[in-house]
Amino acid sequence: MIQTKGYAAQTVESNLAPWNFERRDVGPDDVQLEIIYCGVCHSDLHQIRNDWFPGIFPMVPGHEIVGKVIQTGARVKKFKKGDLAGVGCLVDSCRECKNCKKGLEQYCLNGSVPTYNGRNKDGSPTYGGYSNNIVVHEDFVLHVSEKLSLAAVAPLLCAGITTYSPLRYWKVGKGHKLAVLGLGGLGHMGVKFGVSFGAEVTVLSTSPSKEKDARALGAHKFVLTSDSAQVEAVKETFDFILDTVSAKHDMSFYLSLLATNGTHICVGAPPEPHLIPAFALMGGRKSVSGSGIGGLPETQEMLDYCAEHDIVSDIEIIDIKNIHPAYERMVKGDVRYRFVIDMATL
């Protein structure tokens, strides 16, 4: 077994604190990474708080992992010692169902294995990237380009692919009007990808202070949703709304901004269910849909696209001992736009 240092929540009532644990030995198909950086996702906080479902404790969060390959198994062909690599939200799946065979491991019909707060096929718990190393089957490890800032690549493993995947699935691009709802960790990546794909991008926000940031990120327009005149001007105009908000919000209000046949895409995950009146959909043949991260082939595609087009997350690097103050700031929206832990501070 491999001795590992990390930060864990021992119970739902406890804060994250140093914790030593063991990883499995490197098997013939495994890759071991020295974790250099790990992004901080809002879902990390949701899960240590049991906001979505009962957690598995002790819990080591973190699924935006980048680092260097330090050991490979005898059968590993895709990676060698010294390579830069990443691990996202998944570390395994059944590999056999129709979704897995299509490269949609995130929708594995037999249950994919999350990077943390899940269970491996042998029943052992998975522990995430708030740690100094991780061991993963090579099929769930991703190549990372040396062209980009390694720290700024980390959030691409969740925030990046979570916004890239639906925009690609719905073929959002030139000729489309895309609204990005919320300008946080997910939203700022939605803006970058939407602009890169050729769409006309509008940021919808409750914060007037976000307008300058939105335009700096490349957004063509900004709508302050508390301003009735601005809202009235964009009613029934958007082909797509990419909803990145993870707090409760009025879906009927935003559905009124969609054009006929428009699609509202949920990628944020509020802890409470949405209330969606039928007439909000029927009055324009509108759709509400959802999307979850991406499969391994699409995640690699996204990383390659980002390397080619020089796209990374806007980040603030933190010491791991400051994780809870970072969570507090994240909830307040006081980060531009993703915290990344320097694992050397562990």
Second form
Number of protein chains: 2
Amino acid sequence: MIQTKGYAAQTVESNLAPWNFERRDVGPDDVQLEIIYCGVCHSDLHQIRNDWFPGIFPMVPGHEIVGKVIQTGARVKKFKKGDLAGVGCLVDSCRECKNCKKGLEQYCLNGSVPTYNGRNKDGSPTYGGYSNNIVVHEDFVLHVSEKLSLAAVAPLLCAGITTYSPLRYWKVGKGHKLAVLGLGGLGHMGVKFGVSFGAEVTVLSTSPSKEKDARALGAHKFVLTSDSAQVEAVKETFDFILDTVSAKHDMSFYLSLLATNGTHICVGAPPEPHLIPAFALMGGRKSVSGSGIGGLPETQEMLDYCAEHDIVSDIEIIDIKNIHPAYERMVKGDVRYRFVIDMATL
Amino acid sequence: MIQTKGYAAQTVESNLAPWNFERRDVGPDDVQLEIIYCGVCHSDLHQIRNDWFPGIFPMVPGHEIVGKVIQTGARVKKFKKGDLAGVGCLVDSCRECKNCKKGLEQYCLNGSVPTYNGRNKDGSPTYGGYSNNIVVHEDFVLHVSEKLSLAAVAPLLCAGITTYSPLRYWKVGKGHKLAVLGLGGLGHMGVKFGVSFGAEVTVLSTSPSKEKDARALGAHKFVLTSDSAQVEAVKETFDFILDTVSAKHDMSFYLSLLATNGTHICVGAPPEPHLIPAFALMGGRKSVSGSGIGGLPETQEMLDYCAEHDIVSDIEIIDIKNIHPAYERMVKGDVRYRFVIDMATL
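Give me the form predicted together with another copy of the chain now, not the form predicted alone.
Next comes the full complex, and the chain you just saw is listed first.
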């Protein structure tokens, strides 16, 4: 077993604190990474607080992992010692179902294995990236380009793929009007990808202070949703709304901004169900859709696309000891746009 | 003005009763129909009771109209005296917006004019098909084949196009598993079209007595949704669910039956908003969509398709004096599958 240092929540009531635990030995198909950076996702906080479902404790969060390969199993072909590599939200899946066979491991019909707060096939809990190393089957490890800032790549493993995947699936690009709702970790990546894919990107926000940021990220337009004249001007105009908000919000309002045949794509998950009147959909053949992270082939495609087009996340690097103050700022939206833990501070 | 006999509700509290009113004279672009049959849509009852919004009274319901052309205006080109013809849910639209120009008059961005309970461009109220004649601009009149039973064509003008349009838009056909939810006026047409388009059609019902009917209509499978073993067998399997139910129902349950990338299409409108957890959509890139009736070109296409493939509605012809007992039976689901008023009884 591999002695590992990390930060864990021992119970749902406790804060994260240093914890030593063991990883499995490197098996023939495994890759061991030294973790250099790990992004801080809003879902890390949701999960240590059991906001969505009862978690497995002690819990070591973190699923935006980048680092360097330090050991490879005998059968590993795709990685060698010294390679940069990443691990995202999944570390395994059934590999046999229809979806896994199509590279849609995120929709594994038998349940994929999340990077933390899940269980390996042998029943052992998975521990995430707030730690100094991780051991993962090579099929769930991704190549990371040396061309990009490594710290700024980390959030691509969740915030990046979560926004890239639906924009690709719905073929968002030239000729489309895309609205991005919520300008946080996911939203700022949605703006970058939307612009890169050729769409006309509008940021919808309740806060006038976001306009400058939105434009700096490349957004073409900004709509202050509390200003009725600005709202009136964009009624029935957007082909897509990429909804990254995980707090309750008024779906009827946003559906009224969608053009005929438009699609409202949920990638944020509020705790309560959305309230959606059938008439709001029927009145213009509109859709409310959801999308979850991405499969392994598409995650690699996204990382390669980012390397080619020089796209990374905008980040603020933190010391792991400051994780709770960082969570507090994240909840207030006071981060541009993703915290990334420097694992040297562990 | 043209003296007209009909059945109207004088107020939201009153039942339908005989009422004489006037139609406009036949203008140069107008067609006058003698109404021979008019289908009874659930929305007729919703509207005389103000279930959805405050109505315009006196109200003459009816938007599943078939009859014979008895007069045409000087500029009318597409119809001549003696032709069979139909009028559906719309009698006008702005004709200038993006949607009207594409033949999507049902999604007219300036508000289309409904056949009843609406207002013409001059502000006068529209009166529907529970009457002996109607005057409509030729662009909103449809050709009806002599090959089909005229009474059984009437419901195609609403129940038919409402189910045909989404199945065409989403290209439902060979290789797809389609579930139809609700086996009433809309649902039975959904089954017929789904089968005709080559999909594998399953009827979902809470009532075991519907199985025989579903199979008689051509459905390949039947799932009793109160039987957990039957439900388990179809979890995550349907590419599409055509949801014709206008009473409250549990969307999370039905979303669990959709396959990855599946679409739940709402054509029924319950009075309360649907409750839709974002996770139920994100867990398999699922969509909840809506569709409303159809545009004029597509409605004609549907009528022509029905003539070619010998598709009509299953109907029960009634005397207009029995409209309220018919509503009572309709509300209980005791109709196979659409009441049609014989206007000779007026």
